[in-house]
Structures are given as C-alpha cells and as structure tokens.
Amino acid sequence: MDISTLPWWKTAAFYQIWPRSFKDGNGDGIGDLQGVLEKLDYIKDLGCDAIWFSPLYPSPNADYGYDIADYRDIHPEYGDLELFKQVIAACRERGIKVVVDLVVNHTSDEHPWFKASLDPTSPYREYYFWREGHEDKPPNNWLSVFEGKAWELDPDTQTWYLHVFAKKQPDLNHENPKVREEVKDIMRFWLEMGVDGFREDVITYIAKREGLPNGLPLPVGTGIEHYTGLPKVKEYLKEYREGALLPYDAFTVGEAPMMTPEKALEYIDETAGSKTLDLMFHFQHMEADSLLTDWVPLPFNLIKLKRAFNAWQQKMRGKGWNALYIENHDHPRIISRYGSEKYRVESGKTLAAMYLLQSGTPFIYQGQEIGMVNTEFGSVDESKDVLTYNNWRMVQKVRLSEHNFLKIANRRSRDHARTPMQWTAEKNAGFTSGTPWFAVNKNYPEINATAALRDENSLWHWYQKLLAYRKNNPLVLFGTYLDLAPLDPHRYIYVREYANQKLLVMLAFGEKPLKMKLPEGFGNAKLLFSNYAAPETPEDTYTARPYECRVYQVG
C-alpha cells in the first residue's frame, strides 16, 4: 500500500492539550495558548505532528470548558482570536495540524441562544428540550451523567429544560434545522481560520428519541437507551460532514460511551461509502480495571483489556482506522490504574509500546509522555471536578464519609489528569510564575519534562523513539495483528506482520518475575526495543522484570 496516498490524520501523531492545565504564559496561574507557543518545539520534537485542544472557548467552567457560552470566541483566560490565529500560523511552520475540540450536545446555560430560550416567544426556546412537567415532578424520569436528575425547573415559567450532563449543560435539539445551521455555520467559522478538524464529544447523544418516553428502570442511566446511538445520529452527521466539513477536507474524531467496534463501523466504515466520521474514540479498553465506570473499581485485569484491544485490532482491519490512546482529559493518569508508580517508568515503557505498536492513530495525553501519575487529596474540596462532587453528593445518601470516599476518588478522579503540567524541578513546576489554579502534584521535583529531556533512558526519549520507529513505517501501519496469549493474566504478546517483515511485542505485567518463552520464527529476530538491558540475540526463554517489554523485529 503506497503510504504517501493515506490521509494526513492516519500517519499522524496527536497530542493533546487541556489548555488550563498545561503552560501558563502571563503568570496568572493558568495555561494559556502564549504557553502552547512556548511548547511547540516540545511538541514537535517529542514526535508528534498534530495537536488536539480540548475547548478553548468562553466558558464559565461548570465543565471545564465542556459548557460553551460562545463557540466563535477564545476564553480570555486562554487568550484571544488573535493569538490563536498566531498558534495555528507557528504550528503550521513546524508541520503541526490543529484540531480542536466541538461540543454541540449542550451548551452553557450562560449562552446567549439559552438566555434567549427563557423566553416561551423566542424562537430560541426550539434549540433546546423545554417541556411540562407532571405536577411538580420532571417530564420524565432520566437521570444526567453528572448530576441527579436529567431535568431542571425554570421557576419562571414552571417548564423544564434537558440536561444529560450537568444543570449548566442543557442539550441543543438537533431536530430543529436552525440548530444544525449553527452547527454547520460553527464548523465553518474555525476552518476558515485555518483548523484542521475536530473532536466531536459525546457525537452520539444528539439525537434523543421522539416523545421523550421514560428509561428504563435502572440505577444508573436511567434513559441512556433514549439517547445513545439512535439513527438520527448518522442523519445528522452526514448534513454536517457533506454541509460543511468535506469542502475544506476536515478531519473528525467522535468520542462515544457504550461504543463498539460494530457500532463504531456504522461511522467510520471506509468500504461502505456511507462514512460520517474519520475515527472513533471509544472506552472499552479504559474499563479494563473497572465496571462501565472509572468511578467503581475493579482489581486490574490483562485478560479483559486485551479483548478489548484484540477486538477493535481485528474488526477494523480492512473497514476502519483505530484511534489509538491511554490517557486523556476524562481518566485518572494510566501508570496508576494499569501499570505500577513502584515501577513507574519500567510500566510506562510497557504501556507505551503495548498501544503505540497496534494499527492506528496514536494520541497522547500532555504529562503522560513523562510518566505523570496520580495525585492525592485530602479533602473533596481539593477537588475541582464536577464528576467527582457529584459523586461525592451521591454517596453521602449512604452514609459513607469522606475518608472512604476519597479512598476512591485517589484513584478514580478526572482531576488527577488535570493536575498542572510539570516542566521542571522548579517552583510550581515551572507550570506558572503566579499561584497555579490547581495544586501541583507533589512529585514534581523528581517527575518533570526538563529532567526527562536530559535522561537518555526517561520515557520521554522511549516515546520519541516509538513514535519515530511507527511513522510511516507500513508494518505498523498495516500488518495484521495476533494475540498469541489472549487468556494469559500476565503476559500480552502480540505479532504483527506485513509483507516479509514480522514485529513480535512481548511485555510481561505484574512485579512478580516471570517465565517468557519466545515465539517460533523468532530466532534470528533483531531486539528494537527493551526498558531493560537485553541480548541483542533472542534468548528462547527468559525470566522477565517488573513490567518488561522486548520488541524484535525479523525482516
């Protein structure tokens, strides 16, 4: 297959930046887009050519920027039209595309179109889900991902608006035409000023199903199944993809809870002529070390993330592209949940080849390159996510105090990604000249990128390595993929293959030593990679370290 044919986005390496938390440039104690210039360089030397911004519009942060009050402005806090204007032109110097983030589900309840909707007249009233209630109760009996119930009561005129997510986040109704001209209209406003695509959050949710009927009696997402995947959603996608996206050769990633490899076809599907998106994010290899959420854990199971990986591995093949990630924005850092902080750059090295090394896009998370790992809180009101007080809201009906809870939570949390990003052994970690609007994980004197940059054998140099060895290289782009041990709770060794070449992945998982006997065929195979020192010459059995990862490659 002639590589230089694919689309920019299937060589690509992305990282991805939650602009709060990564560089502050003017001292106020938040990231800001004069700090994303300060980083390019870093960006792009790291190996990645592509940058994906989680929202960098006026918010008043109820989500972190996930509650848009204007989609066609910059959050001061960030910057401004300018400066952004200025980070596309330095990005576009270094060969570095820009995706940022589009989240039409909801809105802030502090935009205007919303403010306008109060009003029973407006025709702003149809961009949302307002409706009458029973009595004094809700139209339905959904409940939102993050607080309680899906409904909220505008005392004015005793209606209630949808809200899946937060109260602040009411849902735009995509069944009414207009709200799918300003979709469109949006979408056209950032790519004329020189953005690559988009990463379309929670795609999935919106269309919501005709009556609003009730869900189903669950005791957690109750109503989901009204919402989630409906076929409206491909409709709508379409009209926004041939409306405004295919005219300027947009890339599009959609993020989907509940997704499939099945499911994740009937969007990304290149042989069926019917594509609505470019790539899918899904969770399922995230659920590895929980039950549907980060938030009820579970011991830590290989066997349940390989058939994760081995399935999208396998039924893509052929149809679709993978998007490949460990870390973002929305789970707590990946060296805590499926790796050991004991061992925390020995694991790292292992987790970084085990999905950098499969078919796909990769995506990097900022601080994960680095190795950062969790925080610890020693109250909820550290906390700054809206996730984690719910949560601690709910569990309060229980009776279970906030010891037990934050037991989960320094575990489980979204703000352990959101920590500030830690760049040097200095004051605050060099995130900030000013007071960091979060507290810095304490380990930053010893975990930070100048330190790493300077260790030839830091995770930071094995990521450039990786990402260097997978550009454009057809075997990692195209082989076939085999998992020779998908029922082992210990060992993922999995082979790929194209044309005469072969690339043999073993990495064992665990602190305990471990038994690991090489394939057949391997004999003569070259060692390309090893976060411990190793033979050059396979050896037909070894007795493998904590979290040790061998790569070989034959041909």
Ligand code: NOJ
Second form
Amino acid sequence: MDISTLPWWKTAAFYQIWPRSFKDGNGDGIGDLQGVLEKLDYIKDLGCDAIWFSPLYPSPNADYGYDIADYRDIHPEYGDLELFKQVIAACRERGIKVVVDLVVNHTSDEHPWFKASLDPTSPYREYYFWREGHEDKPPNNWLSVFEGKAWELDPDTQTWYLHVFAKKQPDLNHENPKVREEVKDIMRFWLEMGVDGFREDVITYIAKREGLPNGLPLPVGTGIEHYTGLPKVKEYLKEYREGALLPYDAFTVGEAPMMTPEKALEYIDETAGSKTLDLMFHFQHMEADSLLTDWVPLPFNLIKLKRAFNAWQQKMRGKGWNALYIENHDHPRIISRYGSEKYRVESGKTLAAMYLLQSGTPFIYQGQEIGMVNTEFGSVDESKDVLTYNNWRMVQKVRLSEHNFLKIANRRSRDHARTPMQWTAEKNAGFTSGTPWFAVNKNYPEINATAALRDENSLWHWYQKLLAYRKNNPLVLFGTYLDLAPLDPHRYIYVREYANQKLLVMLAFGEKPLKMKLPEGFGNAKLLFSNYAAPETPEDTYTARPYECRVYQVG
Ligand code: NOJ
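Right, and the form predicted together with the ligand of this protein, after the form predicted alone?
Every chain and every other molecule in the complex is listed next, the one we just looked at coming first.
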C-alpha cells in the first residue's frame, strides 16, 4: 500500500478546538482566534496536522455556536474574517489542515431567515417547518432532543415551528431547493477562503418524514425515527458533495447519533461508488457507562466498550475508514468516565493507547492531551449548558432536589468538557488575563500544559509519542485487528498485524492488580510503550498495576 497516495485525512491527526474555552488573546475572558494563533505551534508539536473548529460564527450562544445567526461571518467575540484568514495562512505554513463545523440541521431563531419566516407570506417561510397545530396542541407529539416538545408556538400567527434541539434552534427544511442552494453556497464560501472541509453537525437528522395532511405524522415515542437517517439524507448529501464539495476535493466528517457500522457504510463505503461522507462520528463506544445518553449513568462496562470498537474496526475494514475519538465538547472528560481520577495519568495513557493504536483517523479534544478531568459544580447556576438547564427544569417537575441533580450533573454534563483550557499554573490557568467566561477547574495548578510539557513522562508526551509512532505507519493504518479477549471484563488485549509485523496492545482496566498472560507468538517482541517500568522483552505472565498498559511489536 502506497501511503503517499492516500487522501490527507487518512494519515492526519486532528485536534478539536472549542473556541470559547481554548485561549483568550485579548483579555475579555473568552477564547478567540488570536489565542488560537498563539497555540498553533503547540498543536503541531503534539503531532496534530489538522484542526476541527467547533462553530466560530455569529451566534446568540444559546448552544454556544451550534445556533448560528450568520453562516458567512466570524463571531466578533472570536475575531473577524480577516483574522480567520490569518489563522488559515498560519496553519498552511505549518502544514495544518483546517476543518470547520457546518451546522445546517437548524439555524438560530435569530438568523434573518428565521425572523423573515415569521411572516406567513415570506419566501423564507418554507425554509423551516411551520405547521398548523390541533387547537392548542402542536402538530404532532415529537419530543426535542434537549427538552420537552419539538414544537414552539408563534403566538402572532398561531402556527408552530419544529425544533429538534432547543427552541432557539429551528430546523431547516432541506426539502426546499432554496435551502439546499444556500447550503452549497455556504460550503463554497468557506472552501473559497481556504478551509479543507467540514464537520457536519447531526447530519443524519436533516431529512424529516412528511406526508400526512396538516403536517407530520403522529409517532409513538419521541419521534426520532421520523427524522433520523431517512433515505433523503443521502440524496441531500449527494447533492452537497457533487455540487459543492468535490470541485474543492473537500473533506467531510458527519456526526450521527445512533449510528451503527452497517448504516454508516451506506454513507462512507469507499468501494460502493456512492459515498456521501468521508468519515462518520458515531456514539457507540461513548455509551459504555450509560444508557443511550450520558445523563443515564451505568457502571463502566469494558465488554460493551470493546464490542463497539471491535465492530467498527472489523466492519470498516477494506470498505470505510474509522473516525477515532474518545472526547469532544459533548461528553464529560474520559478519564473521569472510563479511567480513574486517582490514577489520572496512568489511566489517561491506557485510554490513549487503546484508541490511538486502532485503524482510522484520530481526533484529540482540547485538554484531553494533558488529562483534564471533570469539574465540580456547587449549584446548577454555575453550569453554562442549555442541556444541563433543560434537564434541571425537567427533573424539577418530578421534584428531584438540586443536590441529587448535581450528583448526576457533576459526572455527566457537557460542561465538564467546556471549562477553560489549562495552560499554566498562573492565575486563570493562563487561559485569560481577564475574567474567564466560565470557571476554570480548580485543579489547574497541578494539571496544565506547561507542567505537562516540562515532564517527559506526562500524558502530553505520551500522546506525542503515540501520534509520532502511528504517523504513516502501515501497521497502524492498515493492519488487521483482533480482540483476543472480547468477554474479559477487565482486560483489553488486541493484536494488529500487517505484512510481517505484529503489534500487541495489552491494557489492564481498573485499580486492582490483574494477572496478565502473554499471548502466543510474542516471545521475541520488543516493548514499544508502557505506562509503568516494564521489561524490554515480554514476560509470559505478570501482575498488571492499576490501568497498566504495555505495547509490544514484533518485526
Ligand atoms: C451536536 C453538537 O455537537 C452539539 O454540541 C449540539 O448541541 C447539537 N449537535 C445541536 O447542534
């Protein structure tokens, strides 16, 4: 396999920036593009050569940029278009690709299209789903992903609009050709400016099942089956790909809740000739300690985690390409979930090796590389996330106390991923010289990038070494993948094989000592990575320490 012929995104490692909390360059307490410019070398040194920017557009911030009020500009809090062009140029100089978020399932209710659509005679009316209700009831009983009904009444016209997410996020009607022209035009706008592609937000939601008179059909349950993964999604995506993306050779990664490998291949199979996306962000491996949503916690289940990884590794093989991630702005910190705050660095290293040695394109979320962990909220008011507030409103109806609600939120809210990046041990973790928009995690004197860079055994250096090892390495890129103990609840042991090379990844999960046994065929292997002192040549058996990781290579 000639690696030089691969598309760039198959050999790249992405760094995700959630701009508001990354780095403040002007002292107003909010992360911005000036701050990003200051940290590009940091990202490059880590070994990342692509950046995914969460939304940078003007937004009332009901959902921090995932509610867009203008698709063709930069939020003044972050800078302006000129500054963004400088960021692109600075990335180019460093060989870093730039991918931006494309949020077209919905706009903000403050977008001019939506404001115009309030007038029933406006051509923008059909940009959204405006429907008649049934007396004082909404057109159907769909529920929003965030809270309550998926419909909001406009009192003036006595009509309802659909919002699958927050009520400030009205859904766009992609069935309207004018909306599709807008989407293609937005794509071209950013591609002309020099971006390399898009991360497409909840992209499998962009088609809705219509059909009954007076609006949309009445479902049982939340209605989600009427707006998830319908055949029309692929039609729209094909049009976007052919009409806007292909001429620029642009990259796309789609976000898709409830996605399975089989369904993903309908979008990303490279052998089928009908590909509509390059990569797919699925959620299956993010549900190993919860029931469908992070907010319904269950004990961590390693078998479930491996089942998800195994399915995606095996089913994408020779057909599609995996997107590998364990953190982003929508989930609490991974060490606090699947690892251990007590063994923060050790478990962080094990989790990093676990996913970075698999086949696919890795994504690292800001702060993950220094082992940031969940924070602690003393009251709901300290939260910043619409989802936390909506959940709080909902559970108040069943009289859950704030104390008990916080027990869940302190483990499960998205806020944990959104506290400011911890750069130094100085005031505000060096994130801002002003007052941070969101409280910095109190642990910053210990957990920060400066300390991590200074310590050659830090998690940061571990990430750097893993990324350097996997870069252009055919064994990691194309090797077969086999889980040797899929039903073991504490050990994750997998083997990669390519040509005459073999990689053995032995991971112990949990704080208790665990007996480990070397699989056959690794007697002559050499130690590549270990998060505790370990012999250079493998032992037949050993007792693993908490979250011990040993990685060996043959050939
Ligand atoms: C997925 C995004 O990642 C999340 O942050 C956002 O709240 C929803 N889509 C709605 O846009």
